[in-house]
Structures are given as C-alpha cells and as structure tokens.
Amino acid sequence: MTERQTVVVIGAGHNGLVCATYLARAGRKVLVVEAAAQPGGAAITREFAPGYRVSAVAHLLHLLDPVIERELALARHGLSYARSSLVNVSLSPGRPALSLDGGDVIAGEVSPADRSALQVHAARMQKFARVIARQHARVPPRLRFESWHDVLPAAAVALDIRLLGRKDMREFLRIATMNIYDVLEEQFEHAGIKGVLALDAVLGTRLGPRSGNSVYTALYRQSGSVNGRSGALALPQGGMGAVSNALVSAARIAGVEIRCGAQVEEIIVREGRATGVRLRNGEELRADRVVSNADPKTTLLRLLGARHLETEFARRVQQLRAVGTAAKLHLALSGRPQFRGLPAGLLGERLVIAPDLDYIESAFNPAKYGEFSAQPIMEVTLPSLHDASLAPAGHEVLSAVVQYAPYDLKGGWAAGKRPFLAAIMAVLEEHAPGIGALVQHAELLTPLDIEQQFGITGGHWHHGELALDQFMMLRPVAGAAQYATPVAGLYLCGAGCHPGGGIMGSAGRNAARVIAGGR
C-alpha cells in the first residue's frame, strides 16, 4: 500500500483539476492520477504533423465560468487569448457570406425587418441564457425535499425565472421544451440567420433543428461569457491546452500532486465505502474520498461496477444517453485557403457551413439510421491565422467540428472513416476551391475514435446528452445529481454531472463545495 491520501481524483480534464485545487485550497492532500501521458483531457493542444498543432478536441472556448479563472488566477498562470470575440460568418455556395456578431449583421444583404428581429431575438435569447447560467454554480436542488435546506435551491431556480417578468417568464417557459426550428421560423425570412442560429442548437448533440429540447440547447451554448460578454467565442493562445496548463499550474500551487501514465483500472470498495482506486500496475491508493472526472458509465459501471449499485441506479446508469455524433477535423495547410464570397477579412472569424434549417435537417436525417452525413454540417476555424505558433510559417491550421457522424455506424468507421473524409472534403472544395491541394495532412476524429484516445464513452463530449431528462437534478441521473454517488465516498465532478459539458469547470467546483461541505 502506498501512503495515504485525503482525496484522489480520477482524471486530470478541466473538471478534475479544478475540482483537485479547489480541494486542496480548503486543506484536503489530493492526488489527481492521469492516465495519458499529459494532463488536460480532451482539452489539450497536439502535434498532429510535424510543424503544426491543433486543440485535440474542444477548439473554442465559450463557456469557462469566469469565477474560476479570476479565483484561480488563470491569467497569472499564462491564460491569455489570441482573439477573444469571433465573428458568426455564415457560408453558402451562390450567396456572399452573411457575418453576424451577437445580435448585430456586420456583413451581408439582410433586410430591415430581419435586422430589427435579430436584435430582438439576440436580447431575448441572452436573457433567458443568463437563468441558465445562473444555475451552473449551484449544486441542484433535490427531487425530494427532506429539509428546509432542500427547498432553497428549487427556490432560487423559481425566483430566477420568475425575474424575467411576466411577459418574458411566458416566452421562456413556452419555448424552452420547443424545437429550433419552429421559433427561428417565426421570427425571420433570412435562411443563413437560421442557418447560423440553429447550429448553435445542435452542435454535439444528438439533435436535428425539429428535434425538441433543441432551444434548450442553443440557450446553455449562450450561458457563457468570455471577458464579460455573454456568449462570445474565445481563441486561447497556444490552443486549448493552455487553459489546461492554466489550470495544472493553479493546481500545483495549491499543493496538489498530478501523476500521469497511471490509469485506474478498479475503485476500491470495502465494507460499502469508497477506500481508494487501485492502478493498471496492480498499485494501491488509499483514499478518503475519491472524486472521478470520467464520464458517469466509465465510472459507476466500468471502475465502479454494478455489483455495487442497487439494481434501479444500475439501469438509470446504463440508459444514460451519451452516443455521440461530432467528428473532429484537423487539416494541415501548405497555404491560406480562400472561400467562396468571404472577404479575407472574415477568414479567421468562426465559419459555419449551415445555409439553412433544411441543409440542418437533412444533414441529421441519416444520423438517426446510423450513417453519416453526405453533406454535414461543420463549424470551422483557422487558429493559425490569430495564433503563428500553431502552424510553419506561411502556412496554416484548419480545425472543424463535423456532424453528423454517429458514433453506431452503420458498418464501423474501420470501413467508414476513408469515405466519411472525402464527403468531408467535397463539401469544403465547394465552398473553398482548391483547398484539396492545399492539404499536407488530415486527422480525422470521429466519436470512436475520442472514446478511445481520450476514454470518453460513446465519443460524447459532453459525458452525456444535453437534454430537460438530463439536466440539473436529473444529471448525470437521479440519485447521483448533487455530484456524490450513492457508494460512501464516491463523489462525480466531470462534464456528465450538472451543468454539463464544455470547457467550464463549474463541475468541478461545485463537486468540490459538496465534499469540502461534508456533504
């Protein structure tokens, strides 16, 4: 047996380090145990040809709780960013590229009416957002009241609603359960604004802009801020593994030891009580507490095991949604593409390949057959251009989420993959002729593949589907939503726990509340 620690934390993503310093700022010995070769989760910057290098999985940051990277002092530990507001440009063969920012049309023909209405639209939908955002700090209320402590949070969730005003707590209860579609059709004439707007609805989810919840969905994407405004899409410098280095640093300062290179292969249980995890070398590490950033079915089926769970939990646990259907795309560029209509000015803002809600649509369609997409529909971004220390000079970085590319597909991505690429391909060629010869090297992550390189189960960034079934006290399921599970000593901090995914680390901290609390 080697020494004893207060607390180990499986899983070095944002959430666990988060969590990990946070624990040893309130005077908990924690050990966090990685077992990649570095901390970061799928929140890490890569070679992935020589000379160029690319955010592995998650690219923009949006939703990082601007609490934690004040109290964590992230900027002192070398968070920085190489743009920290992207333009909204939408692309679409025969029609020059339509640039929004926020509520506002910076470029394109957009008439009158529909101006007035994106504003409208924009204001309403960042104010509905914030009763969202409001919640990510709060540990959730309980679905069962067995003290007066119980009804404040379910309180606070009311009143926050309830201070929207009449009018407005109307529209957000009729629309909040709607679908994307039906409310971007009732306020604009425009297809590339509902194009752009209903992307945000479905991107890495398991959802079409008719499938309910989708307004949901485009509201959490809203939650965010980035350096005080709401909803903006950041470039960190460096990549996305600086926000993770930000946070190892934070982390080490606060006295917490990270080891890499060690994967947990059993949670230890003794006399129904969590003791510690024991590692793939056969090395046991006791433990107070034990805190997991993996995804809840990695935890509480794989670590953990049923045996442990009562029968009921057991199979909430196992019909967890969490099937992912977003691929990754890394290209390494020989040269600058140039798009169809776009100025090059708006090269290096957030490009969306998404014309309209039927493109969407139809996109999503095979997805539910489990096939790919012919014609998917991507969010792309050249960091190189804001950010030269990704990419040779005079050359460039392409990365871009791809969907849709179900992580059940039809015939496996051994076969599927190659064919996949090329639909991939077209659809840029048409959009950025000659782009093709321009291609040095392509990396190509579907679901499968993050399931295996970053043990994220279904390839889900979000640990899980981000549903009204899957939120707040229903996440990851009921019985497990105040971040401690129902094994003594077992506590979730990760993205399958409530708030949700993204790069935010409100997870993290409230897991950390919880068990600092006792609780």
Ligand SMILES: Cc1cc2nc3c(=O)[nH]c(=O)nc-3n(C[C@H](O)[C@H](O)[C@H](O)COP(=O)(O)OP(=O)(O)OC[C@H]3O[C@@H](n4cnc5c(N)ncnc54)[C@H](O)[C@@H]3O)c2cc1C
The other form holds:
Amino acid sequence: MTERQTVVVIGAGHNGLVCATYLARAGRKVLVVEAAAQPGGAAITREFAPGYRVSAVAHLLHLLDPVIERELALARHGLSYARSSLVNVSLSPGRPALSLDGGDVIAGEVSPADRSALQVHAARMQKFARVIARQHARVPPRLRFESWHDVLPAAAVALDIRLLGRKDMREFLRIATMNIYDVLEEQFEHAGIKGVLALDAVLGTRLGPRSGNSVYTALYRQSGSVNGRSGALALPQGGMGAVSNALVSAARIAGVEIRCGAQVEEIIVREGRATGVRLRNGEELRADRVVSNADPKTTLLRLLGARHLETEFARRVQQLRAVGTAAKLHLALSGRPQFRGLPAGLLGERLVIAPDLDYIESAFNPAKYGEFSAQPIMEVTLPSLHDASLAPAGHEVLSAVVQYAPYDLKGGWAAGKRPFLAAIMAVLEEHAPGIGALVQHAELLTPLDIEQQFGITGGHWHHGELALDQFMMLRPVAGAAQYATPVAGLYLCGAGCHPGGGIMGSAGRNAARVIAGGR
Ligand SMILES: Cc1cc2nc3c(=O)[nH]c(=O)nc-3n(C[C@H](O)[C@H](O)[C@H](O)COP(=O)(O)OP(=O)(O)OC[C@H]3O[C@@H](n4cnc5c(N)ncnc54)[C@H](O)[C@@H]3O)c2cc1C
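Having seen the form predicted alone, can you show the form predicted in complex with this ligand?
So here's everything in the complex, that chain up top.
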C-alpha cells in the first residue's frame, strides 16, 4: 500500500483553507499552520471595542466563486447573508444623494441622457467582466508553448474575447488598456455617477482614475456575483469571519488539520526540493508538498530565501510592486449618524465618498509622493444596521475603506496616523455633521498595521499590485504563474497569484487542481 501524500499549507487565509479542503478531498493528508490566533487571514470578524464587532479588513463580499460556495457547501457550514445586494450611494455635501443599482438610478437627479448611458455602460461592463470572470477559474497559460496542453488555455482566452461579437470585442480591446477617467468622461455628465464608477476602479490599488490599467481593475471589481446576481455586494451575517468559519468547518469535515498560533519561520529545502517547514518554536514539520497562502514576497524571499532561487527569478520577485494604499476605519458609535441629503432608508447601503473624478485624482496625487490624502475617498458601510450581532442595542458600527494611505508614508505612520485620522474625521463630519460626538472608539488600520497584524507585505489588498504587468501568466511573476514555484514541491495559493485579491477562493482552488494533478 502507498502512503498518503502529506501537504503542509502555510496560512489559514480563505485561499489556504479552500486549497487545503480540495487537497484533502483529493486524498491528501493536509495540515494548515497559521501564525495568527484565529483562522481566516484578512477575512475575520473581531471585537475592536467592548461589545462592537467588525469585519477587520475585508468587509464586502462580492467575488466569492459561486462554484466554490456550492462545492464546499458553505451555506450548510453556516454562511448566510445579512444583506446580499447593497446599492451604491454617492455622497456629496452640495447635492442630494445619488443612488445607483447596477444600471438603474434609484434616487437622485439624473438627466435622461445619463440614465440611458448608465444602462448601456452597466450592461457592457457586465459583459466584459464575465470574460474576466471566466479566467478566474483557470490556471493561466504558460508564456512558453511546449505542448498542446500549453496552447489550449491561451486559445480559450482569445476565444472568450472573440465570442463577445465584433462590435463588443472592438470596444473591449479599445478600452481594456485605457484609464477609467477617459472612459467615463466619454459617457457621462453627472459627476456623482463618474465618481462612484471610478472608485471601483481604484479601490485596493495604487492607481488614480487617470492611471493606465484602471479599466481592467474596474472590470475585475465587477467580475463576481452573489446569489446569482452579477456585481452584487453582500454583507455576510456575522461579518466576513462567517465566510472563514464556514471554510474552516468544510475543511475539518474533509479531514484537514488546522493549527493556529503556529508561525512558519522557514521553508526547509533538501537537495533542491521543499521538504517541510520549521516553525518559530523550532518544531520541524515534514511534508511531500508545501503550499503557501502567504504573499509571494514573504514566501519566496523571507521563508524560502533568495539563495534557493535563480538570480533572475529572485530579482523579479523583489521587483513585485506591493505597496498598499488602503486603510480601514472602524467606529463604535453610540447612535445612528445622519448624512446630509441622505434619506434614512439608504443609510445601510454602500456610501461612497468620491463626489467626482477630480476629487479622486486629487486624493491620489499625494500618495505618489508618499503622503496621505488630506481629503480621502471612502467606501462606508454600517453593517450593524443589518446585523444586530455586531453592536450593542441602539449602537452602530461604521466600517470604511479609506484611500489613499501609502504604506511607505513619508515620516512614518507612528507620526502620521493621528493627523490622517483627523483628516478622515473632518471629511466624515462634513458629510455627517455630529458624527464625531457619537464616536465611542475609533480604530484605524494603516497598511503598516495590516502588514504587522495580518502578515501581508505592504498591507496590500491583492498581496501585490493588480496590473497588466502583474496579471495572469505574469502573476505573481513569470516562472510561478501556474502556482508551482521553481523549487520542486513548493507552491503558492494566495491572492498574490492569479487571479488576485478579494475574498474569492479561486487562487486556492486553482492551486489545489495543479497540485493534485488535475489541471
Ligand atoms: C483595507 C482592505 C480592505 C479590503 N476589503 C475587501 C473587501 O471588502 N472585499 C474583498 O473581497 N476583499 C477585500 N480586501 C482584500 C482581501 O482582504 C484579500 O485580498 C484577501 O483576504 C486575501 O486572501 P488570502 O487568503 O489570499 O490571504 P490572507 O487573507 O492574507 O491570508 C494569508 C494567511 O497566511 C498567514 N501567514 C502569513 N505568513 C505566515 C507564516 N509565516 N506562518 C504562518 N502563517 C502565515 C496569515 O496570518 C494569513 O492568515 C481588502 C483588503 C484590504 C487591505
């Protein structure tokens, strides 16, 4: 009888858990070792003030692969939604709130021309986003074609684009490398529409609306679905930790062992092959395969070490751009804030502070020079309005992604955090007068805090910038884009791989298919 192949997965982020579960189902003996005290990585719910709980980093679920949700039976393992489809609300102190649901205007003053342009734009972007979505579940093609096996994935991408039809294909190819600023200027008059749509293109990136590549990031952002609805934004019941809890339960049922508080210090290499890991406490764990959910720089430069890599490959990993710009704000509020011009019924939606394109570009400008935005853009949610488990009765939790907060802040975050929080609160106060007086506790996580607390290099949303020179067969770098690294027995399975970041699970599932030999 042959012994079962053993696998150690470094990290119990959602991708590590997905990968581990598929590998266990494929007959492997899988141990997940996680540095933090609880599994989930950046997809956890935690208490940030007595009685107040929040999705600590990722807070909106919109990219989780429905195939994974179904195959791992996550609903059966406890995943449900407090809200499965939030609408977008653009806030601007000088005008009534504008509310958009995909291609429909729910509230706000919008011209007939803009209404019909929005319908056309939303339908076309959804169609293009589906092309991107189809790539998520595929292992990227190789740059070098050695057999038909290598040609077919590349041909599939070309076919997906061709199947758009001549007119849409031409438009797809025209805008794919454009910036979102120019695309939106071509189509809309209303500043608020342009602001909301541009925010989606830059969230989690080091891009402004005028940066190249920002149409691709906009399409990526829209490429998911929730409950069969494309582009929907959901709040899991119990916060983002509920996704990880369901994944943990599915993993355990499949036979995966998960050890928390077990930080890997080193990937052990013998005769050119990864043979296990050494933990911080000195314990060595042997394995036939080592899979890392940690980001590519952590895995390849710190845990493995450049000495095990060819110089050219190591240089590529060193050059990976992974400088985070997204901060996370959590406010414990003693009551409901009131936003100017916002009907009470819309308070629980996704509130967007990005009133126009130039506001976003101006917020981005300082980040180019290592400074934070004096007037940041924000994606604000009040999850406790939908989920009573998050705050004491009558109290609320505000959870916001705030940009731009460059990881490499000039002068450092020790000095910069307090003035940045003051700048954020000044913007919030302008939109919701009196909100400051409701604040019982404020937690601001800068990209440096995210790096230190969640082990993500640069605190980067995608474990490495999502850009055309760092995507698909170039993600994280050429030579590791099919999840296998140049070191035999060592694989990657996190957001730094194709397709990228977001609570999606696709990198974990694709990596498992490669490792189990069924790509
Ligand atoms: C501010 C911010 C807001 C975001 N908001 C959203 C959002 O609303 N929606 C969304 O879909 N996405 C969001 N994201 C992106 C999302 O959080 C990430 O892309 C996603 O969590 C990556 O998942 P992962 O499993 O690949 O990696 P991670 O979640 O980073 O998990 C990696 C795991 O590996 C562990 N690890 C690392 N090193 C070691 C080691 N040496 N030993 C043992 N364990 C180790 C870590 O502790 C961690 O648990 C946001 C990101 C940021 C920064």
